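To begin, one chain is listed below as C-alpha coordinates, in the form predicted alone.
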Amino acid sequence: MPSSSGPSLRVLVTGASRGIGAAIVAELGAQGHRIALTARTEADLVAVAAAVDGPTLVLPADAIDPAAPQRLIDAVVAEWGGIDVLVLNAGEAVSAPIERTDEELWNSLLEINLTSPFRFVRAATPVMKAQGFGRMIVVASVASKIGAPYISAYVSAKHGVLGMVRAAAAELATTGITVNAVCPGYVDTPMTQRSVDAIVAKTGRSRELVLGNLQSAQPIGRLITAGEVATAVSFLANDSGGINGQSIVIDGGAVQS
(Lines of atoms letter the chains of each structure in order from A and count residues from 1; the text may use other names and numbers.)
(Lines give C-alpha, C1' and ligand atoms only; values in the text may rest on other atoms or scores of the structure.)
Protein backbone atom coordinates (compact mmCIF):
# COMPACT_ATOMS: atom_id res chain seq x y z
CA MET A 1 0.00 0.00 0.00
CA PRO A 2 1.46 3.41 -0.93
CA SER A 3 1.96 6.10 1.63
CA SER A 4 -0.50 8.95 1.14
CA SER A 5 2.31 11.38 1.93
CA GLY A 6 4.91 9.65 -0.22
CA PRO A 7 6.39 10.84 -3.51
CA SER A 8 5.02 8.18 -5.83
CA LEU A 9 1.24 8.32 -5.95
CA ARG A 10 -0.25 7.31 -9.30
CA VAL A 11 -2.78 9.97 -10.26
CA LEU A 12 -5.40 10.35 -13.00
CA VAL A 13 -6.81 13.86 -13.56
CA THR A 14 -9.78 14.45 -15.86
CA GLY A 15 -10.38 17.83 -17.48
CA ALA A 16 -6.63 18.31 -17.19
CA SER A 17 -5.93 20.49 -20.22
CA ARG A 18 -6.64 23.93 -18.72
CA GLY A 19 -7.90 25.92 -15.75
CA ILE A 20 -8.36 24.01 -12.50
CA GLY A 21 -7.29 20.71 -14.06
CA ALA A 22 -3.99 22.10 -15.29
CA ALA A 23 -3.35 23.66 -11.88
CA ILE A 24 -3.99 20.31 -10.18
CA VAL A 25 -1.55 18.60 -12.54
CA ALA A 26 1.09 21.24 -11.77
CA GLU A 27 0.53 21.00 -7.99
CA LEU A 28 0.65 17.20 -7.76
CA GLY A 29 3.39 16.91 -10.36
CA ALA A 30 5.58 19.29 -8.37
CA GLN A 31 5.25 16.90 -5.41
CA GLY A 32 6.79 14.10 -7.46
CA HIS A 33 3.62 12.15 -8.15
CA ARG A 34 3.07 10.36 -11.45
CA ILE A 35 0.30 12.13 -13.35
CA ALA A 36 -1.95 10.77 -16.08
CA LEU A 37 -3.82 13.57 -17.83
CA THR A 38 -7.02 13.26 -19.81
CA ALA A 39 -9.20 15.69 -21.75
CA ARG A 40 -10.44 15.91 -25.31
CA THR A 41 -7.61 17.91 -26.89
CA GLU A 42 -4.28 16.08 -27.07
CA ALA A 43 -2.21 19.15 -27.95
CA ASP A 44 -3.37 20.98 -24.84
CA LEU A 45 -2.63 17.94 -22.66
CA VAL A 46 0.86 17.65 -24.12
CA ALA A 47 1.51 21.32 -23.29
CA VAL A 48 0.36 20.86 -19.68
CA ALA A 49 2.37 17.65 -19.29
CA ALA A 50 5.50 19.32 -20.67
CA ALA A 51 5.59 21.65 -17.66
CA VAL A 52 5.75 18.70 -15.22
CA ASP A 53 9.21 17.44 -14.29
CA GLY A 54 8.11 13.96 -13.25
CA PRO A 55 6.48 11.07 -15.13
CA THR A 56 3.29 11.86 -17.05
CA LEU A 57 0.91 9.92 -19.25
CA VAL A 58 -1.18 11.77 -21.84
CA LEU A 59 -4.51 10.04 -22.51
CA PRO A 60 -6.86 11.99 -24.79
CA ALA A 61 -10.51 11.04 -24.27
CA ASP A 62 -13.98 12.49 -23.99
CA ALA A 63 -15.13 12.18 -20.37
CA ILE A 64 -18.75 11.59 -21.42
CA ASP A 65 -17.86 8.55 -23.53
CA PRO A 66 -19.32 5.66 -21.50
CA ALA A 67 -16.33 3.48 -22.37
CA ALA A 68 -13.71 6.10 -21.49
CA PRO A 69 -13.48 5.61 -17.69
CA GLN A 70 -12.65 1.91 -17.84
CA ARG A 71 -10.28 2.43 -20.76
CA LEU A 72 -8.42 5.21 -18.95
CA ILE A 73 -8.19 3.35 -15.65
CA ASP A 74 -6.89 0.30 -17.51
CA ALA A 75 -4.27 2.43 -19.29
CA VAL A 76 -2.96 3.86 -16.01
CA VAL A 77 -2.85 0.42 -14.39
CA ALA A 78 -1.06 -1.03 -17.42
CA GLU A 79 1.55 1.74 -17.31
CA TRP A 80 2.13 2.04 -13.56
CA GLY A 81 0.64 -1.09 -12.00
CA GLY A 82 -2.23 0.64 -10.22
CA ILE A 83 -3.98 3.93 -9.53
CA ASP A 84 -3.88 5.71 -6.18
CA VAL A 85 -5.61 9.04 -6.78
CA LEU A 86 -8.54 9.85 -9.07
CA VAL A 87 -9.32 13.55 -9.55
CA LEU A 88 -12.58 14.14 -11.40
CA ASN A 89 -12.42 17.69 -12.69
CA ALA A 90 -14.11 17.51 -16.10
CA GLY A 91 -17.33 19.54 -16.08
CA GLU A 92 -19.33 22.22 -17.80
CA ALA A 93 -21.76 24.98 -16.87
CA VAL A 94 -24.47 26.45 -19.10
CA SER A 95 -27.15 28.89 -17.95
CA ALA A 96 -30.76 29.18 -19.06
CA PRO A 97 -34.09 30.10 -17.45
CA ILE A 98 -36.06 27.07 -16.33
CA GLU A 99 -38.63 27.49 -19.10
CA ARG A 100 -35.85 27.41 -21.69
CA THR A 101 -33.94 24.51 -20.13
CA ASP A 102 -34.81 21.84 -22.66
CA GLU A 103 -34.19 18.11 -22.43
CA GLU A 104 -30.97 18.34 -24.41
CA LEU A 105 -29.42 20.91 -22.07
CA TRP A 106 -30.65 19.09 -18.96
CA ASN A 107 -29.30 15.73 -20.11
CA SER A 108 -25.97 17.12 -21.30
CA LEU A 109 -25.19 18.80 -17.98
CA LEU A 110 -26.17 15.73 -15.97
CA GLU A 111 -24.02 13.58 -18.28
CA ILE A 112 -20.80 15.55 -17.83
CA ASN A 113 -21.24 16.69 -14.22
CA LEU A 114 -22.88 13.63 -12.62
CA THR A 115 -23.00 10.51 -14.78
CA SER A 116 -19.39 10.76 -15.97
CA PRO A 117 -17.94 11.10 -12.43
CA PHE A 118 -20.05 8.13 -11.32
CA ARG A 119 -18.65 6.02 -14.16
CA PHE A 120 -15.08 6.90 -13.18
CA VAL A 121 -15.71 6.08 -9.52
CA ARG A 122 -17.28 2.77 -10.54
CA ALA A 123 -14.34 1.90 -12.79
CA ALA A 124 -11.65 2.80 -10.24
CA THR A 125 -13.24 1.09 -7.24
CA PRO A 126 -12.18 -2.53 -7.99
CA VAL A 127 -8.53 -1.55 -8.52
CA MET A 128 -8.38 0.60 -5.40
CA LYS A 129 -10.15 -2.08 -3.36
CA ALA A 130 -7.59 -4.65 -4.46
CA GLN A 131 -4.79 -2.27 -3.44
CA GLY A 132 -6.44 -1.44 -0.13
CA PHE A 133 -5.82 2.22 -0.88
CA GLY A 134 -7.37 5.02 -2.91
CA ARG A 135 -8.20 8.70 -2.91
CA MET A 136 -11.12 9.86 -5.08
CA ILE A 137 -11.67 13.61 -5.32
CA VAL A 138 -14.50 15.25 -7.24
CA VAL A 139 -14.25 18.91 -8.23
CA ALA A 140 -17.84 19.90 -7.54
CA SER A 141 -19.05 23.46 -6.89
CA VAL A 142 -20.74 25.72 -4.37
CA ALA A 143 -23.72 24.86 -6.59
CA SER A 144 -23.54 21.47 -4.85
CA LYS A 145 -24.62 23.31 -1.69
CA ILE A 146 -26.99 26.09 -2.72
CA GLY A 147 -29.37 26.98 -5.53
CA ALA A 148 -28.98 29.89 -7.90
CA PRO A 149 -31.11 31.36 -10.70
CA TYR A 150 -30.74 30.27 -14.32
CA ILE A 151 -28.62 27.19 -13.64
CA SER A 152 -31.21 24.61 -12.58
CA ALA A 153 -29.62 21.80 -14.61
CA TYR A 154 -26.11 22.60 -13.37
CA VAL A 155 -27.22 22.90 -9.73
CA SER A 156 -29.13 19.63 -9.97
CA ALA A 157 -26.11 17.82 -11.40
CA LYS A 158 -23.73 19.25 -8.81
CA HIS A 159 -26.08 18.44 -5.93
CA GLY A 160 -26.29 14.93 -7.36
CA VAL A 161 -22.55 14.44 -7.62
CA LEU A 162 -22.09 15.49 -4.00
CA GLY A 163 -24.69 12.90 -3.04
CA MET A 164 -22.74 10.31 -5.01
CA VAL A 165 -19.55 11.32 -3.18
CA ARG A 166 -21.21 10.90 0.20
CA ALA A 167 -22.76 7.53 -0.68
CA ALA A 168 -19.53 6.16 -2.14
CA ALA A 169 -17.56 7.40 0.87
CA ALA A 170 -19.90 5.60 3.26
CA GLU A 171 -19.81 2.40 1.22
CA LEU A 172 -16.04 2.28 0.77
CA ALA A 173 -14.98 3.57 4.17
CA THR A 174 -13.60 0.22 5.35
CA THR A 175 -11.60 -0.47 2.17
CA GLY A 176 -8.82 2.11 2.47
CA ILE A 177 -10.53 4.34 -0.09
CA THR A 178 -11.72 7.86 0.67
CA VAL A 179 -14.11 9.87 -1.50
CA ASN A 180 -14.33 13.63 -1.07
CA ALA A 181 -15.26 16.76 -2.99
CA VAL A 182 -13.99 20.29 -3.31
CA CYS A 183 -16.62 22.94 -3.98
CA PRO A 184 -15.19 26.10 -5.54
CA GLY A 185 -17.07 29.33 -5.97
CA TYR A 186 -16.24 31.60 -8.90
CA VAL A 187 -12.76 30.65 -10.08
CA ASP A 188 -10.59 32.59 -12.49
CA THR A 189 -10.76 30.04 -15.31
CA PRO A 190 -11.80 29.99 -18.97
CA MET A 191 -15.17 28.54 -17.93
CA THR A 192 -15.90 31.53 -15.70
CA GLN A 193 -14.80 33.88 -18.43
CA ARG A 194 -17.25 32.18 -20.80
CA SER A 195 -19.97 32.69 -18.20
CA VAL A 196 -19.09 36.37 -18.01
CA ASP A 197 -19.24 36.63 -21.80
CA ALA A 198 -22.66 34.96 -21.83
CA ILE A 199 -24.06 37.34 -19.19
CA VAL A 200 -22.69 40.33 -21.09
CA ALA A 201 -24.28 39.09 -24.30
CA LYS A 202 -27.67 38.46 -22.66
CA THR A 203 -27.88 41.58 -20.50
CA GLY A 204 -25.86 44.20 -22.33
CA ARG A 205 -24.02 45.05 -19.12
CA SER A 206 -20.35 45.91 -19.28
CA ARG A 207 -17.82 43.16 -18.76
CA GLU A 208 -16.32 45.05 -15.85
CA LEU A 209 -19.69 45.27 -14.09
CA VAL A 210 -20.46 41.58 -14.58
CA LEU A 211 -17.03 40.49 -13.40
CA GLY A 212 -17.26 42.85 -10.44
CA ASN A 213 -20.58 41.30 -9.43
CA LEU A 214 -19.02 37.82 -9.42
CA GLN A 215 -16.06 39.04 -7.39
CA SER A 216 -18.24 40.81 -4.84
CA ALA A 217 -20.34 37.66 -4.37
CA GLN A 218 -17.33 36.25 -2.50
CA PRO A 219 -16.43 37.91 0.80
CA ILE A 220 -12.76 38.16 -0.14
CA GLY A 221 -13.80 40.38 -3.06
CA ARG A 222 -12.05 38.48 -5.84
CA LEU A 223 -12.22 35.33 -7.90
CA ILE A 224 -10.72 32.18 -6.44
CA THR A 225 -7.54 31.10 -8.21
CA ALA A 226 -7.16 27.70 -9.82
CA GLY A 227 -4.11 27.21 -7.62
CA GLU A 228 -6.22 27.57 -4.47
CA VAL A 229 -8.49 24.76 -5.66
CA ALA A 230 -5.45 22.65 -6.54
CA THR A 231 -4.09 23.13 -3.01
CA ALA A 232 -7.32 21.72 -1.54
CA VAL A 233 -7.19 18.77 -3.93
CA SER A 234 -3.58 18.12 -2.94
CA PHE A 235 -4.57 18.18 0.74
CA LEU A 236 -7.16 15.46 0.14
CA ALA A 237 -4.87 13.42 -2.13
CA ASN A 238 -2.18 13.36 0.56
CA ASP A 239 -4.51 12.88 3.53
CA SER A 240 -3.89 9.84 5.72
CA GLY A 241 -7.50 8.68 5.43
CA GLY A 242 -9.41 10.38 8.23
CA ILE A 243 -11.20 12.79 5.89
CA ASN A 244 -13.98 11.01 4.03
CA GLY A 245 -17.34 11.99 2.54
CA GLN A 246 -16.56 15.68 2.97
CA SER A 247 -17.00 18.71 0.74
CA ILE A 248 -14.51 21.54 1.13
CA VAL A 249 -15.96 24.87 0.04
CA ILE A 250 -13.47 27.26 -1.56
CA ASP A 251 -15.24 30.58 -2.08
CA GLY A 252 -13.71 33.03 0.34
CA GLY A 253 -16.36 32.47 2.99
CA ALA A 254 -19.71 32.97 1.25
CA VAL A 255 -21.07 29.46 1.81
CA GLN A 256 -20.12 28.28 5.28
CA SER A 257 -20.73 24.62 5.95
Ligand SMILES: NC(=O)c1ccc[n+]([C@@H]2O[C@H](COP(=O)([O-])OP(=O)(O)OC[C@H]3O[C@@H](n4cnc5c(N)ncnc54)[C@H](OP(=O)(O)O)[C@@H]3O)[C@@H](O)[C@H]2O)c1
Given for the second form:
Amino acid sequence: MPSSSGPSLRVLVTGASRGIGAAIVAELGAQGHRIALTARTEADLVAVAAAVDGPTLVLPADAIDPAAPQRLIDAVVAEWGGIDVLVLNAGEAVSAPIERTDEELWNSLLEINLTSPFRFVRAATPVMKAQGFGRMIVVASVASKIGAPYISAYVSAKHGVLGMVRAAAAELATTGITVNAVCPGYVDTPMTQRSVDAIVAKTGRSRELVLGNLQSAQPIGRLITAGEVATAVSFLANDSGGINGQSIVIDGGAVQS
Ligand SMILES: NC(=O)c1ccc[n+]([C@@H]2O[C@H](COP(=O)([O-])OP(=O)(O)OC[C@H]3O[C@@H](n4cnc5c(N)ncnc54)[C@H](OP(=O)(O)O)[C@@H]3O)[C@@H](O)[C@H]2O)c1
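Next up, can you give the form predicted in complex with the ligand of this protein, since the form predicted alone came first?
The complete assembly is shown below, putting the previous chain first.
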Protein backbone atom coordinates (compact mmCIF):
# COMPACT_ATOMS: atom_id res chain seq x y z
CA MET A 1 0.00 0.00 0.00
CA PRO A 2 1.34 3.48 -0.76
CA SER A 3 2.41 5.39 2.29
CA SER A 4 2.69 9.11 2.94
CA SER A 5 6.04 8.44 4.61
CA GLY A 6 7.40 6.61 1.52
CA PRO A 7 9.89 8.32 -0.75
CA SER A 8 7.87 8.47 -3.92
CA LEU A 9 4.23 9.44 -3.89
CA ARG A 10 2.44 9.57 -7.25
CA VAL A 11 1.14 13.12 -7.57
CA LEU A 12 -1.09 14.96 -10.08
CA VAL A 13 -1.02 18.78 -9.94
CA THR A 14 -3.52 20.85 -11.95
CA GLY A 15 -2.68 24.40 -12.97
CA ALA A 16 0.96 23.28 -12.87
CA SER A 17 2.27 25.60 -15.59
CA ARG A 18 2.94 28.72 -13.49
CA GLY A 19 2.28 30.50 -10.20
CA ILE A 20 1.21 28.41 -7.21
CA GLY A 21 1.00 25.18 -9.23
CA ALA A 22 4.58 25.49 -10.45
CA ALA A 23 5.75 26.08 -6.86
CA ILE A 24 3.87 22.95 -5.70
CA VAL A 25 5.55 20.92 -8.46
CA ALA A 26 8.97 22.23 -7.38
CA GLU A 27 8.31 21.52 -3.68
CA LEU A 28 6.94 17.98 -4.09
CA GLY A 29 9.40 17.19 -6.89
CA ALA A 30 12.33 18.15 -4.61
CA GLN A 31 11.03 15.61 -2.09
CA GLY A 32 11.54 12.86 -4.68
CA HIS A 33 7.88 12.28 -5.55
CA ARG A 34 6.69 11.46 -9.07
CA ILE A 35 4.82 14.45 -10.46
CA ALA A 36 2.25 14.56 -13.27
CA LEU A 37 1.65 18.12 -14.43
CA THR A 38 -1.43 19.40 -16.22
CA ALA A 39 -2.64 22.77 -17.58
CA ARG A 40 -3.51 23.99 -21.08
CA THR A 41 -0.09 25.36 -22.11
CA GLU A 42 2.22 22.45 -22.94
CA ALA A 43 5.39 24.52 -23.41
CA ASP A 44 5.04 26.01 -19.92
CA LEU A 45 4.40 22.57 -18.40
CA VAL A 46 7.54 21.23 -20.11
CA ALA A 47 9.58 24.12 -18.69
CA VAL A 48 8.26 23.56 -15.14
CA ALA A 49 8.84 19.79 -15.41
CA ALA A 50 12.40 20.33 -16.69
CA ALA A 51 13.36 21.92 -13.35
CA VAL A 52 12.38 18.73 -11.46
CA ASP A 53 15.06 16.06 -10.99
CA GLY A 54 12.72 13.08 -10.56
CA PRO A 55 10.15 11.44 -12.86
CA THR A 56 7.51 13.74 -14.36
CA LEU A 57 4.61 13.32 -16.74
CA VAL A 58 3.38 16.27 -18.84
CA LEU A 59 -0.35 15.99 -19.61
CA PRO A 60 -1.77 19.07 -21.39
CA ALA A 61 -5.55 19.43 -21.01
CA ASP A 62 -8.31 21.94 -20.50
CA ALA A 63 -9.58 21.30 -16.98
CA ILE A 64 -13.12 22.36 -17.86
CA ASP A 65 -13.43 19.62 -20.49
CA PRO A 66 -15.85 17.23 -18.71
CA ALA A 67 -13.87 14.22 -19.96
CA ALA A 68 -10.45 15.55 -18.91
CA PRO A 69 -10.38 14.58 -15.20
CA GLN A 70 -11.07 10.87 -15.87
CA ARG A 71 -8.63 10.86 -18.80
CA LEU A 72 -5.86 12.45 -16.71
CA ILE A 73 -6.35 10.15 -13.71
CA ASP A 74 -6.33 7.16 -16.09
CA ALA A 75 -3.08 8.41 -17.67
CA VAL A 76 -1.34 8.68 -14.28
CA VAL A 77 -2.57 5.24 -13.23
CA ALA A 78 -1.46 3.76 -16.58
CA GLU A 79 2.05 5.22 -16.10
CA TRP A 80 2.65 4.64 -12.38
CA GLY A 81 0.01 2.08 -11.31
CA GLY A 82 -1.96 4.43 -9.05
CA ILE A 83 -2.30 7.96 -7.76
CA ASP A 84 -1.57 9.00 -4.18
CA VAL A 85 -1.87 12.79 -4.16
CA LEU A 86 -4.26 14.97 -6.16
CA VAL A 87 -3.61 18.73 -5.98
CA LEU A 88 -6.50 20.70 -7.52
CA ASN A 89 -5.03 24.11 -8.11
CA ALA A 90 -6.20 25.24 -11.59
CA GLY A 91 -8.42 28.29 -11.21
CA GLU A 92 -9.40 31.63 -12.64
CA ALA A 93 -10.40 34.94 -11.05
CA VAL A 94 -12.32 37.66 -12.91
CA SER A 95 -13.88 40.64 -11.16
CA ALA A 96 -17.13 42.45 -12.04
CA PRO A 97 -19.90 44.21 -10.13
CA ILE A 98 -22.95 42.01 -9.53
CA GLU A 99 -25.06 43.76 -12.15
CA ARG A 100 -22.38 43.18 -14.78
CA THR A 101 -21.77 39.53 -13.84
CA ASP A 102 -23.45 37.92 -16.82
CA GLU A 103 -24.35 34.23 -17.29
CA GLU A 104 -21.15 33.53 -19.16
CA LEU A 105 -18.85 34.95 -16.47
CA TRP A 106 -20.82 33.29 -13.67
CA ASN A 107 -20.81 29.88 -15.39
CA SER A 108 -17.16 30.04 -16.44
CA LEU A 109 -15.93 30.77 -12.91
CA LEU A 110 -18.10 28.03 -11.39
CA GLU A 111 -16.90 25.62 -14.07
CA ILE A 112 -13.15 26.04 -13.48
CA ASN A 113 -13.16 26.72 -9.71
CA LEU A 114 -15.91 24.33 -8.55
CA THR A 115 -17.22 21.84 -11.13
CA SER A 116 -13.80 20.85 -12.48
CA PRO A 117 -12.35 20.09 -9.00
CA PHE A 118 -15.48 18.02 -8.24
CA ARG A 119 -14.95 15.99 -11.42
CA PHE A 120 -11.31 15.29 -10.44
CA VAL A 121 -12.36 14.18 -6.94
CA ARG A 122 -15.05 11.92 -8.46
CA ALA A 123 -12.57 10.38 -10.92
CA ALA A 124 -9.81 9.78 -8.34
CA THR A 125 -12.04 8.36 -5.61
CA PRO A 126 -12.41 4.76 -6.92
CA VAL A 127 -8.63 4.44 -7.47
CA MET A 128 -7.74 5.86 -4.07
CA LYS A 129 -10.44 3.74 -2.37
CA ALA A 130 -8.99 0.60 -3.98
CA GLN A 131 -5.51 1.63 -2.76
CA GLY A 132 -6.85 2.43 0.71
CA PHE A 133 -4.85 5.63 0.51
CA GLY A 134 -5.17 9.10 -0.97
CA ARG A 135 -4.49 12.75 -0.26
CA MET A 136 -6.70 15.27 -2.09
CA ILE A 137 -5.83 18.94 -1.66
CA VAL A 138 -7.77 21.83 -3.19
CA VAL A 139 -6.17 25.24 -3.60
CA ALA A 140 -9.18 27.32 -2.55
CA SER A 141 -8.92 30.93 -1.28
CA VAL A 142 -9.73 33.29 1.56
CA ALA A 143 -12.68 33.92 -0.79
CA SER A 144 -13.85 30.46 0.39
CA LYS A 145 -14.35 32.01 3.84
CA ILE A 146 -15.36 35.65 3.38
CA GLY A 147 -17.09 37.76 0.74
CA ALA A 148 -15.54 40.76 -0.95
CA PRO A 149 -16.79 43.36 -3.46
CA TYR A 150 -16.80 42.77 -7.22
CA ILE A 151 -16.01 39.04 -7.09
CA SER A 152 -19.42 37.43 -6.45
CA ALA A 153 -18.89 34.61 -8.96
CA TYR A 154 -15.37 33.84 -7.68
CA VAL A 155 -16.46 33.96 -4.02
CA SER A 156 -19.45 31.71 -4.76
CA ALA A 157 -17.30 29.17 -6.59
CA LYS A 158 -14.60 29.18 -3.90
CA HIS A 159 -17.18 28.85 -1.07
CA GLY A 160 -18.68 25.98 -3.08
CA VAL A 161 -15.40 24.16 -3.53
CA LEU A 162 -14.72 24.31 0.21
CA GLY A 163 -18.17 22.77 0.74
CA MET A 164 -17.24 20.02 -1.70
CA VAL A 165 -13.97 19.42 0.22
CA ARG A 166 -15.84 19.11 3.52
CA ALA A 167 -18.50 16.78 2.08
CA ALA A 168 -15.91 14.54 0.40
CA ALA A 169 -13.81 14.46 3.57
CA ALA A 170 -16.81 13.36 5.62
CA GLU A 171 -17.86 10.74 3.08
CA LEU A 172 -14.40 9.24 2.49
CA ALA A 173 -13.04 9.37 6.04
CA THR A 174 -13.15 5.59 6.53
CA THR A 175 -11.33 4.82 3.27
CA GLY A 176 -7.78 6.08 3.90
CA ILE A 177 -8.44 9.17 1.79
CA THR A 178 -8.25 12.67 3.26
CA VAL A 179 -9.56 15.79 1.56
CA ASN A 180 -8.36 19.23 2.63
CA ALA A 181 -8.00 22.78 1.31
CA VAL A 182 -5.52 25.62 1.50
CA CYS A 183 -6.91 29.16 1.43
CA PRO A 184 -4.38 31.80 0.37
CA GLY A 185 -4.79 35.57 0.49
CA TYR A 186 -3.12 37.59 -2.30
CA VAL A 187 -0.21 35.54 -3.66
CA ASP A 188 2.62 36.89 -5.79
CA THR A 189 1.71 35.10 -9.05
CA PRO A 190 0.71 36.01 -12.62
CA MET A 191 -2.97 35.92 -11.49
CA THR A 192 -2.36 38.73 -8.98
CA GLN A 193 -0.31 40.67 -11.51
CA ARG A 194 -3.30 40.45 -13.88
CA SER A 195 -5.56 41.73 -11.06
CA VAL A 196 -3.21 44.68 -10.51
CA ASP A 197 -3.23 45.45 -14.25
CA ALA A 198 -7.05 45.29 -14.36
CA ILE A 199 -7.48 47.63 -11.37
CA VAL A 200 -4.93 50.08 -12.79
CA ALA A 201 -6.76 50.06 -16.14
CA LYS A 202 -10.20 50.52 -14.52
CA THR A 203 -9.31 53.15 -11.91
CA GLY A 204 -6.33 54.99 -13.38
CA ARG A 205 -4.54 54.62 -10.02
CA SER A 206 -0.79 54.04 -10.01
CA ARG A 207 0.58 50.52 -10.03
CA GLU A 208 2.43 51.19 -6.75
CA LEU A 209 -0.78 52.29 -5.01
CA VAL A 210 -2.79 49.30 -6.27
CA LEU A 211 -0.07 46.81 -5.38
CA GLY A 212 0.33 48.48 -1.96
CA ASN A 213 -3.42 48.00 -1.30
CA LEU A 214 -3.19 44.30 -2.17
CA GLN A 215 -0.08 43.93 0.01
CA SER A 216 -1.77 45.57 2.99
CA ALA A 217 -4.73 43.14 2.71
CA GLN A 218 -2.33 40.77 4.50
CA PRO A 219 -1.61 42.02 8.06
CA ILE A 220 2.02 41.02 7.49
CA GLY A 221 2.16 43.80 4.89
CA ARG A 222 3.21 41.80 1.84
CA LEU A 223 1.93 39.34 -0.71
CA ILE A 224 2.06 35.65 0.19
CA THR A 225 4.68 33.76 -1.82
CA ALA A 226 3.77 30.78 -4.01
CA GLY A 227 6.36 28.82 -2.02
CA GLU A 228 4.44 29.47 1.21
CA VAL A 229 1.32 27.95 -0.33
CA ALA A 230 3.37 25.01 -1.63
CA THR A 231 4.72 24.39 1.89
CA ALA A 232 1.16 24.05 3.23
CA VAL A 233 0.18 21.73 0.36
CA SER A 234 3.28 19.62 1.05
CA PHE A 235 2.34 19.41 4.74
CA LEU A 236 -1.10 18.03 3.82
CA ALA A 237 0.30 15.71 1.12
CA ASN A 238 2.71 14.17 3.63
CA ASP A 239 0.27 14.08 6.56
CA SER A 240 -0.36 10.67 8.15
CA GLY A 241 -4.14 11.07 7.96
CA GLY A 242 -5.34 12.87 11.08
CA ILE A 243 -6.08 16.11 9.24
CA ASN A 244 -9.28 15.80 7.20
CA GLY A 245 -11.91 18.27 5.98
CA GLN A 246 -9.76 21.24 7.01
CA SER A 247 -8.89 24.50 5.31
CA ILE A 248 -5.59 26.18 6.12
CA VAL A 249 -5.68 29.95 5.66
CA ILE A 250 -2.41 31.44 4.40
CA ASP A 251 -2.97 35.18 4.47
CA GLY A 252 -0.71 36.61 7.13
CA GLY A 253 -3.50 36.64 9.70
CA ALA A 254 -6.40 38.57 8.13
CA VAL A 255 -8.97 35.76 8.27
CA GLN A 256 -8.78 33.92 11.59
CA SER A 257 -10.77 30.70 11.36
N1 LIG B 1 -2.95 34.48 -6.84
C2 LIG B 1 -3.69 34.66 -5.76
O3 LIG B 1 -3.65 35.73 -5.13
C4 LIG B 1 -4.59 33.55 -5.27
C5 LIG B 1 -5.21 33.70 -4.04
C6 LIG B 1 -6.04 32.71 -3.55
C7 LIG B 1 -6.27 31.57 -4.30
N8 LIG B 1 -5.68 31.45 -5.51
C9 LIG B 1 -5.97 30.23 -6.28
O10 LIG B 1 -4.77 29.54 -6.53
C11 LIG B 1 -4.88 28.81 -7.75
C12 LIG B 1 -3.68 29.13 -8.63
O13 LIG B 1 -3.63 30.51 -8.82
P14 LIG B 1 -2.36 31.29 -9.39
O15 LIG B 1 -2.31 32.59 -8.71
O16 LIG B 1 -1.17 30.39 -9.41
O17 LIG B 1 -2.92 31.55 -10.90
P18 LIG B 1 -2.15 31.70 -12.28
O19 LIG B 1 -0.82 32.25 -12.07
O20 LIG B 1 -3.11 32.40 -13.18
O21 LIG B 1 -2.06 30.16 -12.75
C22 LIG B 1 -3.26 29.45 -13.00
C23 LIG B 1 -2.94 28.04 -13.44
O24 LIG B 1 -4.16 27.38 -13.75
C25 LIG B 1 -4.12 26.90 -15.11
N26 LIG B 1 -5.44 26.99 -15.70
C27 LIG B 1 -6.27 28.05 -15.75
N28 LIG B 1 -7.40 27.75 -16.42
C29 LIG B 1 -7.25 26.43 -16.81
C30 LIG B 1 -8.06 25.54 -17.54
N31 LIG B 1 -9.25 25.89 -18.05
N32 LIG B 1 -7.61 24.29 -17.74
C33 LIG B 1 -6.42 23.89 -17.25
N34 LIG B 1 -5.60 24.71 -16.55
C35 LIG B 1 -6.02 25.96 -16.34
C36 LIG B 1 -3.10 27.83 -15.80
O37 LIG B 1 -2.47 27.22 -16.90
P38 LIG B 1 -2.87 27.43 -18.44
O39 LIG B 1 -3.27 28.86 -18.61
O40 LIG B 1 -1.64 27.03 -19.17
O41 LIG B 1 -4.00 26.48 -18.67
C42 LIG B 1 -2.08 28.00 -14.68
O43 LIG B 1 -1.21 26.89 -14.62
C44 LIG B 1 -6.22 29.21 -8.35
O45 LIG B 1 -7.19 28.23 -8.04
C46 LIG B 1 -6.56 30.50 -7.64
O47 LIG B 1 -7.95 30.75 -7.58
C48 LIG B 1 -4.83 32.40 -6.01
